[in-house]
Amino acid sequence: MQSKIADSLKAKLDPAGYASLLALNNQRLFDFIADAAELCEPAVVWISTDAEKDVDQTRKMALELGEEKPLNIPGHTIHFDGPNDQGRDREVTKYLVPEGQTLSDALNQAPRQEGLDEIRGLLKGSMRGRTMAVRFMTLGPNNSDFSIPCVECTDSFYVSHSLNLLYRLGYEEFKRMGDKAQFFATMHSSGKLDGRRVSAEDEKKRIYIDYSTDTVYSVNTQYGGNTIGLKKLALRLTIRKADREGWLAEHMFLAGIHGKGGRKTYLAGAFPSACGKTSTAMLPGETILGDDIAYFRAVDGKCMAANAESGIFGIIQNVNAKDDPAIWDVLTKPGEVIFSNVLVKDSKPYWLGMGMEPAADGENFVGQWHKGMKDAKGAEIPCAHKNARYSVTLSALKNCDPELNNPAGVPLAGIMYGGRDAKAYVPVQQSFDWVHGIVAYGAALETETTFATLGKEGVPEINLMSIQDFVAISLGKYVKNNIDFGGKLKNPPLVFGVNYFLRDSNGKFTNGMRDKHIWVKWMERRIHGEAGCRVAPTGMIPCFEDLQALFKEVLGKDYTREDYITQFTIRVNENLAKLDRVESFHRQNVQDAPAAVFEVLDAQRSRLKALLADKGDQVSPFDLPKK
């Protein structure tokens, strides 16, 4: 260590910190610690290692601080973001451009010195009379090929517990790897806080990605996916190194579907936030190797897939013992749980869709809170965030798949695409082949802003592969990315569209919540050849009887002809409005979008508008060949 920078440290951390730091080996490192302590000025610097004493600490200076408060059932705890704090933030959410480099247009990004300047001025002081807390966690299964070591500098014990919860503890793999540790970055602060010990100046939140050093500034923020910089911050980052090393970091869960004769095959996922990722990740009977981030490479002509996490930041509400079975005894049994943003009332949690009344008043994102109370603008405050969380170890949980530290990955077979599209894609169809189901379903992916964005909800957009707010590099190269990705595979995974929001003429759901499993069984079906297929102009979509016989073995629930001809009708026109959407955002937004999206979506056009004179607009699922 360079004696500067060992002196500006020593006089921060205790003689066992500095000796911890001292064996970590990497200059990089040391300079950015250092340059954490100088810029925000904590009184202390503590350095977390692997150390069960360390992972006792942070949890207990969240409570200490009153980031966090105790529940009733034992390791359970609640903490509370502002009421302006609820959610990512695409407004302040930047990367930071280099003078001479450019980005797609779609997304958020500002001149580097100059977000520099202004994030670096926030952070100025902002730890002082603070603890700021080193974290060192990975990316990935340790010791793996698809490791990613990172470091966190953050004075929010709150975000450093759920570190503890959400990844994998990286201080060795640091230590294995010293100097030669390439490494991300973040340093955070919650900024002023208020008497709640909430960020009190969210007109001043900003969180700039610097992808020239793989560094993450946050400030005056403590929502989870605005702090903990190994999210979706991180997987930012992500996407640039798989860019430069050939692999693909995917906004996607993993997880292993249960098939004859015992076999387990495992599939991934695309879908935005409070679209049924999770859900579907969590199917009852089947085990969950991760629910938000996956890391694909290509191993001997195979696709072998890892969780980039090892916990789960998840939206909790509508989860209820009926529906979320796994999740549910994790959130009501002793053990280690952050809920964030639900009422709390006698140090019970309640939150919207648990399936029970909540109490009638008690303390939320808001502070004191009463059934009936009104904001400023007169609208209702409910008695949680829709977007509230909970934060848990994948580990606790009963299905919890045995793969998920494999250093290997696991072979990925499936891979789907899920939106909100009342209008047009039927509930689940499989693409003709790897290019038209990464153009078709992927780049093509249409949705609803949600909650889980601040802004307005339920405005249509295209979601690109549901990872369009993530990407760091042009969208025409990570769409190329994804195509060529499968140039690389002797079998690439089969690729499959989901839609679980299809409504009637009514506006009534096509779908039943529990209907997914159907469609996962057909998929896991599908890739081993034990189902058939009829061909519409978008895709393969199921046959009714092995419909009805999946629903009748999964679901115990009989499925008619009705059903069928509901959920798989082909509505053309509404078909080619979205084709119209799609081609007509990537021509505006994707300057150098691939050649092979225009042709796909061509190509499809023109299936559709043979149907349309054959058929009709509206045409029968049984009036499709089968194959």
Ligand code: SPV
The other form holds:
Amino acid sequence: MQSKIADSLKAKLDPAGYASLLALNNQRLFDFIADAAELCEPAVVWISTDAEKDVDQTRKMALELGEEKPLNIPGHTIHFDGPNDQGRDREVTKYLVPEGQTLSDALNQAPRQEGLDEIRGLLKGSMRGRTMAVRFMTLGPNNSDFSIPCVECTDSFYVSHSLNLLYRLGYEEFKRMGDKAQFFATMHSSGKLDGRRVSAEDEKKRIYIDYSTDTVYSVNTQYGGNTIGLKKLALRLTIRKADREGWLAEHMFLAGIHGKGGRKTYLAGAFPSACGKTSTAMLPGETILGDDIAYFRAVDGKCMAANAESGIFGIIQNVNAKDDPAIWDVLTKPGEVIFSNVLVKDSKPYWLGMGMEPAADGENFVGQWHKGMKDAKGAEIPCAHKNARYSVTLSALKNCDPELNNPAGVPLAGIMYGGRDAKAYVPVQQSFDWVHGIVAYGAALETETTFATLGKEGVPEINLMSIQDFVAISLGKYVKNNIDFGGKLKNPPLVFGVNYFLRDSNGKFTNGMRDKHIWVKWMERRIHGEAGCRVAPTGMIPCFEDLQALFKEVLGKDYTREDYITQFTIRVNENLAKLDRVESFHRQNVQDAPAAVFEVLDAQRSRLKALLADKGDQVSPFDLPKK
Ligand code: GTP
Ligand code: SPV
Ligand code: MN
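Form predicted in complex with the ligand structure, per the form predicted on its own context:
Starting with the chain above, the whole complex follows.
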């Protein structure tokens, strides 16, 4: 039966838009868009298809409305978010829980009806006099088991423009699926704007996830992580979908690591926000498939992986010509790039750690800025926000992996977990098996809060699998799904733990920025059975000779025995203390933690205690047995 578009919506569409929408023949979709139009009351509803003219129209509108301004290099634009809208806002992001259901205490939540009343009240009339863009996009490659169709209704053409760069166009995908399209929906309004066209009512910022209808509402915010529906908003819904369907959606990069004889091995890695995904996926000489969200499916006993996205919304701080040549290249040549929250002077962008002196004044996230300017608390305002970002499409990168859009995904050979752990875990180690890795590196992931979320930086916390903010099912079930996933595979990917943020006794990082390349190359060799290891209570660590060879080969550096001892000494008491924190987190916050979590933690504790009794607190890696 032909689905019907409500008259109230029809009245706001032009004939072409009406025809494009009608062709999608999906009643739930029509009802969602009609609801958004009735609630937010835009003057016009604009339907975008995958046609080039529509995609281009979004970019033009962002400039016309002043949500973005052109920069000197053709294709580059700047967008600003408000001073209090510079990262994901955990406090006002909530799951709407229907009566009779529960979620883990660790998750921010509100009763569904109460939350809906509140956020729909805030969205009421929010788009008056504006155009509402309706965007159809896909998560995962098109025409694939990974594909998830998504629709976003937004009055921000910056958000709509970001969708162009970060996701695959999905109008044709909706058409292909017709009334069978099980889609995710986002309704977003920037709300009241000030003279700079930034959201003006911070105190009314809300991001609510109504998982029982696969709908997300977002209002009075513009920061990408709070507004671009397909990013972390959809990830929360995807985790529920994956739970129902028996696959995994992860906060992970995906990259091809190149080895002997031209072979390429795919690795994925989970790091909390601003802890290393993009930096690892962009290592020089390797190829990037994704830097933020990966999907895994067990297909005939093999783990196949795909990037949910097709672009990068990346942290620009510390991106410079020396450390990040591939990103630097796209950020400095003509092509489509949206910069956000950097400093702009004479239409040129500047950011922290760019490897040159920034301008002494200009426009930044607070408005007109000059060097030495202080905030209300007397602290100096930096030239650019630490969480300033750039948006580019992956295909613009020279190092983009050719399999990016392969509907089958790529075979995954290894995964890694890493956070900001100053004291305990060594820079790289391999788990004894799948379950040990999932628990001891994933479920035990400790990190410090970063600038990517609002609030205090540097506060230690457990961030389970780097994904805790987005787990919309009970945490225990989520861990169990990860453990069980390994059971569906003939040869599960090897699991590694990394720690780029270990500090020595003087508080200095034990490793340089480029050292991660060595760890990744070591993993590649382990996967192919070409490197040995030493056995520590926490996992299998590299042998000195292998690292020495790799440092020379990859970075041209002389790696010394002293370096190895500083980095890989097992700090037994620190590791025992870490285990206690992890265990108490799981006992207190994960009501349904699987028994395997405590078994793995207990076994690790026993191994650590045995080592303590045998060799003391600080054990040199040279004193550990080789395998
Ligand atoms: P999201 O996009 O927020 O999910 O973050 P991400 O995990 O992709 O983070 P990214 O790789 O962009 O790294 C973020 C920050 O970590 C940057 O400020 C980097 O400078 C810093 N960083 C990355 N690698 C290292 C490292 O090896 N050592 C140190 N000390 N800092 C690092
Ligand atoms: C993150 O915070 O993990 C990001 C940026 O990747 S965003 O989710 O878009 O805020
Ligand atoms: Mn992220």
